[in-house]
Amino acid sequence: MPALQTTGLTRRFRDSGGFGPFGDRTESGDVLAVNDLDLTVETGEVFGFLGPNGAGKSTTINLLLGFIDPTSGSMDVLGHDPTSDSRALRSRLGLLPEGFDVYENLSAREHLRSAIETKGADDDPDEITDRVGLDPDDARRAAGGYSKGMTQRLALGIALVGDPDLLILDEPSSGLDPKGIKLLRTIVREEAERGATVFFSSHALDQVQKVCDRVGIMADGEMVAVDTIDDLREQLGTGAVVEATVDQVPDLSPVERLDGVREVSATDGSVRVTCDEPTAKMAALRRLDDAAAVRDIAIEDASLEALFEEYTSRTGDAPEAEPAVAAAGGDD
């Protein structure tokens, strides 16, 4: 059973109108925040959930959590309908919300004890604070004096209480320094390895690229792409560029004939091969190594940022997404 599945999920908001730049009243109407969303996230998957501001990501998360009801469509999250069974669902969820606020007079340990009691769990607060990298002394003082990074570590710790089956992380790297971001990635992979599903919503595309199994990209309320990053590269024809430094440029026709190779060019001492398919990179290098003395190589893959910009800038003619079925300042 998938951890999360939506079918035709749609949410409209009523816009009551307002005032234009010259004081004229604007018309009211419906705002389509999420449009006919079909999404499947498998158990144990780390799914990156991406989209520009206003794409519908926050509305989708609020629907999945049961905070708002859909206009139409259906949802199944861990076998529950969030609309009618949110209480049972939340006991199996871990949530790190964007903009988490602390109770200023409570320590991190007190925050965690409250979360443990609420979930009926038996976690050790000290083990959790150690796992998320909060100093023991800091964990015992009032959280009102915490930096943004410390607050984010506490929010992550609360999300981990009770070994949740599904972790929903909304901008989890916000405020973390490089050490904290590396720890976050480690924890996400550990959670997936124990069987949890991680729904990772973030604008930090480099972090998504390093930790997620698949990504889904939303734009204008619709899912415009869902796949692994390598497959998204292939769909857009971005692939990768292999550049080899050679003693002498050889006959390049064997490389040009390879499946997945789009273009081959050469200058004095350098060969550049553009590949549409990830598997073509090593095949091209082997052919070059057979034909010439290769002194150095460099491989440049299209970044997730480049893919994101391509998909969100051409929502009208982007490749049609699959139904989203699985093949989501410093600390101190």
The other form holds:
Amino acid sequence: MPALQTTGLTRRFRDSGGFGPFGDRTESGDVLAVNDLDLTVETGEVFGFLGPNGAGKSTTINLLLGFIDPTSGSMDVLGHDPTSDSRALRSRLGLLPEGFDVYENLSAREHLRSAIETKGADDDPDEITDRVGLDPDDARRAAGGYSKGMTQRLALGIALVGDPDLLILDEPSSGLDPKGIKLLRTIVREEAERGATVFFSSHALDQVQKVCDRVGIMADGEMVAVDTIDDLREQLGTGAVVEATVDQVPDLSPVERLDGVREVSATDGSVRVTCDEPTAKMAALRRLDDAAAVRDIAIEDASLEALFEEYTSRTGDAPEAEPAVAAAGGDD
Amino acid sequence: MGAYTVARDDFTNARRSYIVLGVIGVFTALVGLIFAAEMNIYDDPYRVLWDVSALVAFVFPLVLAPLVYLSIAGDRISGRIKFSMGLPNSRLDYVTGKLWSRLGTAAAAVLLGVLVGFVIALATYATTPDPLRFLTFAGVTLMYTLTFVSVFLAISAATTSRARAMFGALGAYFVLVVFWFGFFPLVNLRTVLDAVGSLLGTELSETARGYLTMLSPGPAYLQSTELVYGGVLDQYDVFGQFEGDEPYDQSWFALLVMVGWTAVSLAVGYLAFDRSELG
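Can you give me the structure for the form predicted in complex with its partner chain, which would complement the form predicted alone we have just seen?
Starting with the chain above, the whole complex follows.
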């Protein structure tokens, strides 16, 4: 049974003329922050929700929580409809929100005490602060003086109260130092082992790839890819893109034949070689240099941004003919 | 227990800043000063309560405005609302909690102020103060306080920016107090009613004017203090304004006006917040 499912979920914001959310603009000038989103997250799954800033991730999360209402479409989160049953849903859910702020004169312990009270849980605040790596002294002083990372640890602690069935973590790694990020990963794994479903949003692939079973990539309000991390890594490759400026584009078949080279393309005066193996980069350059005069080279890491671009341009070229959304959910 | 927890967090947070101390301190100091200043003018402490009520009617809303106007709007601006609303609190829990917290601070100021006035009166006035009069005074003043806290809370619940919340609160003060009492010679309720009368071609009746004048919490509060001066209305000229047999001259009508403003404000504020989008 899925922990979370959306069908045709759409949210349009009226463009007030001022600064508004990003996303596709319709003819009427409205902003489609979330566009016809079909998403399924299975119970017990750790789902990475990826996308660049402004892709519609936080809008989706606000919809899932019932903080805002959809323009159309439906949702089922832990068997509840967030538009009508938000409170019952939130009693079984742990939330680390984006743009969270504290009561500046209350300590972390006091925040946790209130969370425990409101959820009717029986957690020990000290155990939670310890688990999220808040120093006992810090946990007792006013949260207004916390650093961004400490506030984020507190927010994570609040999300963990009451052993929730579903954790929604919106950019949980922002503000955390490498140690904090490692701790976050450990906690996500522990929670998944306990049986909780984790919905983890991030704009950076490296934050989610080590813990997530599957990831979905969102761009301009649409889910452009949903896949397991292994398949995605295969598409990303472990190598990079070599871009060489040549005086004349030669026959590229010797480069294409190289092991570890996935794709070669050329536009006037420049050749792009996508490599799966790191060692293929130099070999490809040598072959290119044999056939033509290479004037300049540049190497791009196959970053998530590149993948975003690839997916978004693909949807832009053929919006109807090629559905870019892979079957969400299923039996994996 | 959602509303209680929200109220406790909000109140504890405010208690450790200067806002609670400020509101209580300002009000208590003003009441104390009036009692101290008039000890050689009047023998009867209840006469001083009248002067205190005038101060409360005109000035206290201006003390309550900074206490309340950001209670909900401020949480939305900062993102603090995501703490309470990420937990299983209903929107009613949240609004109720904020109301109790801010009202608690305001009520503490009123009660402490009246107590200080009573103690000064007991110590220095020729006539012994009547505890019942002081309690009644505290009661109607709490009603007035509740009314303005509700109005400001409703504005805070319905707005999402600091500027709008501030203009809303100040606007409410100017309309309900400055305009209705007629502090400005030209722009006030009387001149507007005159204008309406001449547009309609007939003067508004005295009864209609009487009701309209009493429809703001400011005048209604002053009218409601008639309950404080039972049996002594003939002692001072200033109490002459309580004469009148029309329903709008009665303290029950005045209390009804304040209850009405409170109920409507809270309902409108809650509905606006319930329908609003967070995040």
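Numbering follows the first chain given and starts at 1. None of the values given here were measured: they were computed from a predicted structure. What we label the rigid core is the largest C-alpha set whose atoms superpose within 1.5 Å from one form to the other.
Core-superposed comparison between the two forms: the Cα of residue 41 travels less than 2 Å.
If you fit the rigid core between the two forms, you'll see the Cα of residue 105 move by less than 2 angstroms. For residue 61, a C-alpha deviation below 2 angstroms is recorded between the two forms after rigid-core alignment. In this core superposition, residue 276 moves its Cα by 8.0 Å between the two forms. Once the core of the two forms is superposed, the Cα of residue 245 has moved 28.4 Å between the two forms.
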